[in-house]
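As a starting point, one isolated chain is supplied in structure tokens, in the form predicted on its own.
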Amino acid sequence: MSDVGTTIIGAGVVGLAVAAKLSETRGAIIVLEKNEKYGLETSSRNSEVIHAGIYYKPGSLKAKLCVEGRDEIYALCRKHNIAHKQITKLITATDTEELKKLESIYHNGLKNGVPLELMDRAATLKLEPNINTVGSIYSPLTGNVSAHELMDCFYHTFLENGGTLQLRCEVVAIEKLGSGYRMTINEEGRQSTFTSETLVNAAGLYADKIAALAGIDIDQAGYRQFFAKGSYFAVVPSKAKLVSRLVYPVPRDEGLGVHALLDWAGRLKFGPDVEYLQDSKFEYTVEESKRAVFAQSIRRILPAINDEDITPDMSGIRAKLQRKGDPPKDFIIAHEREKGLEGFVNLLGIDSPGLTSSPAIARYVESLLS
């Protein structure tokens, strides 16, 4: 008999959501987190946007789980008084050449079941008179949420159901047993082992390393992750009221483009850009040298912003399954029984819309283990 029924590796928003859901029916669960607190990496370094589900390929996990998760997050926020706002969003075409792609995005969103409105220049400027636009998509269901309060909600639900969170605990080895898994953990230089009947890999930036520890060839399986840093710049308070909702450009390269965000302190921020990293040495400084290029990207949608109006703010790092220049890939959420790993669920490449999708991802993992 195993020491633990279910172990979850990683206490970001997805790991905590999975823990909260599984703890409803699967008894005592343990979550292992290598950092000193939960949610210190990707989960707390992002735009905190509740995505509507517009951009993702119809039928993909990203599309399905984003739409389901969006509605569930709004319900959770209302039930538990989690800070959120259905702030709405515009995707603005800044020249006539972008209108065809804007229309394609619009129809893609409709296929995903997202309510949207295609607006001309005059209608767009009635909502946001300061932006550069020849037409836009209006998304009424896009919002934002306090990622920290959402994680707190999942964490306390999990604790109330008898779960345990083990901090400063790094998994260094995984061995498949006849029934279950033996894990070796490192706790501030002290190693120990325990066994678990089932195992969920929600390790975020390190999920491919955990998959490799379990014996999976991550290159053959397509599980190797690549890392993209996204930086944000804040706008001076005197220009923080230039927009009243989220404003995105029509995407041109990787990511959704540098976009306008309003944070919980009422500050206007822009980001993230996409900077693929050469290795897994994660460093979060926002370089002052990016200011001019950033300001130029911002002026694409908000012409009144000058270089001196922005200052470096925060950054985050996302794990992606595609290399720079390759088309986006879907989430990987897989019960690895076909690889001889019964009871082992992998979650890899959980970039955007991972925060929005988190409660739906949790239900999906539950279904894989049932």
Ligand SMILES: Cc1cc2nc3c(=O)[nH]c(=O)nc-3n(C[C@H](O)[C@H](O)[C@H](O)COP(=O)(O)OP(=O)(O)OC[C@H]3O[C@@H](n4cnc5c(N)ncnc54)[C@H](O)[C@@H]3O)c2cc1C
The other form holds:
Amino acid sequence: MSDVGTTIIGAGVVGLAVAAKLSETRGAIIVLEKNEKYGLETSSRNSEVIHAGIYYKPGSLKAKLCVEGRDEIYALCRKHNIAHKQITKLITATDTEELKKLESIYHNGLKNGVPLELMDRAATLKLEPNINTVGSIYSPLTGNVSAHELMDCFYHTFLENGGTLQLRCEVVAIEKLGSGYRMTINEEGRQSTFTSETLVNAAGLYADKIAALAGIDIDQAGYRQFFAKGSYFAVVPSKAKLVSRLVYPVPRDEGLGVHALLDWAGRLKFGPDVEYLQDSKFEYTVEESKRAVFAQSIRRILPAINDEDITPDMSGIRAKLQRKGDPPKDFIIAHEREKGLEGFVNLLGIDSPGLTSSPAIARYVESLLS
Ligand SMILES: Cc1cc2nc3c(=O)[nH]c(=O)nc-3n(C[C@H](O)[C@H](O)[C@H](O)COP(=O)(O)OP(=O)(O)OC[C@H]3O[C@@H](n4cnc5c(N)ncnc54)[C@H](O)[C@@H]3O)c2cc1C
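Okay, that was the form predicted on its own. Show me the form predicted in complex with the named molecule next.
Let's see the whole complex now, leading with the same chain.
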């Protein structure tokens, strides 16, 4: 008999969503988090966009869980009074070549069941008179949500259902037992062990390390994560009203492209770019030296922005399953039964749209464990 029924490693938005869901039926659940508070890593360093589900490969987990999660997030926001806004979004093409790409994005979105509208230049400029455009996609279901309030909501649900969040508690070893797992945890230098029947790995940037601790060969399994930093720049207040919704470019390289977003303080920001890291030393400074390149990317969408109108703001780091230049990979969410790890669920490569998908990911994990 294990000490605990279910343990979740990681208290980001995904771990907390899974904890809230599983606590409905599985009773007391423990969440282990190495930091002093929940949600201090990727879940609080992102665009806070409720993605509609436009770009992801039809049939993929990203497409399915994003579309489901989007609707669940709006419903949760209404029910629990979580700060959110269905602010809507435009993807703007800036030349005829991009118009072709725009059409293929539009059809991809329709395949995912996302309501979208193609707009010509005149219709686009009626919505956003200051942007550079020859035509656009209008997405009425895209919005934004306070990631902190969403995490608070998951946390309180899980707490009300008898859950425990153990902070400053890092998982440093995992051993498979005949039934369940023995975990070694490090709490500010003190090591101890306990056993858990079921284990969910929602460790974000460290999820591949946790999978390796459980004995999985992460290279053979395709579980190694690569890290892509995304930086943001904020626009001076005098130019913050130049757009009134999210405005994205047609993606050129990796990522969705540096786009316009409005934060909860009413500031206009642009980001995130994509900068693959050489190692896993996670560092969040936004380099001033990026200013000129950033301003140039912004002017693709909003020509009125000068280099001196922007200042370095925040950054976040994505856990990706593909190396720089390779095609995007889907989320990995797997019950590792076939690897001899009954009751162990891995979540890897939970980059965007992980925030949007979080409630749907939680239901998916529950289905894998039932
Ligand atoms: C720049 C950027 C922009 C993004 N924009 C959006 C967006 O607009 N919309 C959207 O839907 N998604 C977006 N995303 C993606 C989204 O932020 C992530 O998918 C989501 O936050 C991942 O949550 P998580 O819980 O998996 O990871 P995290 O938030 O990183 O949480 C993992 C937790 O595990 C803990 N942990 C790790 N190892 C251990 C251990 N050994 N022991 C104990 N605890 C451990 C960590 O401390 C951390 O708190 C963006 C991501 C980035 C980087």
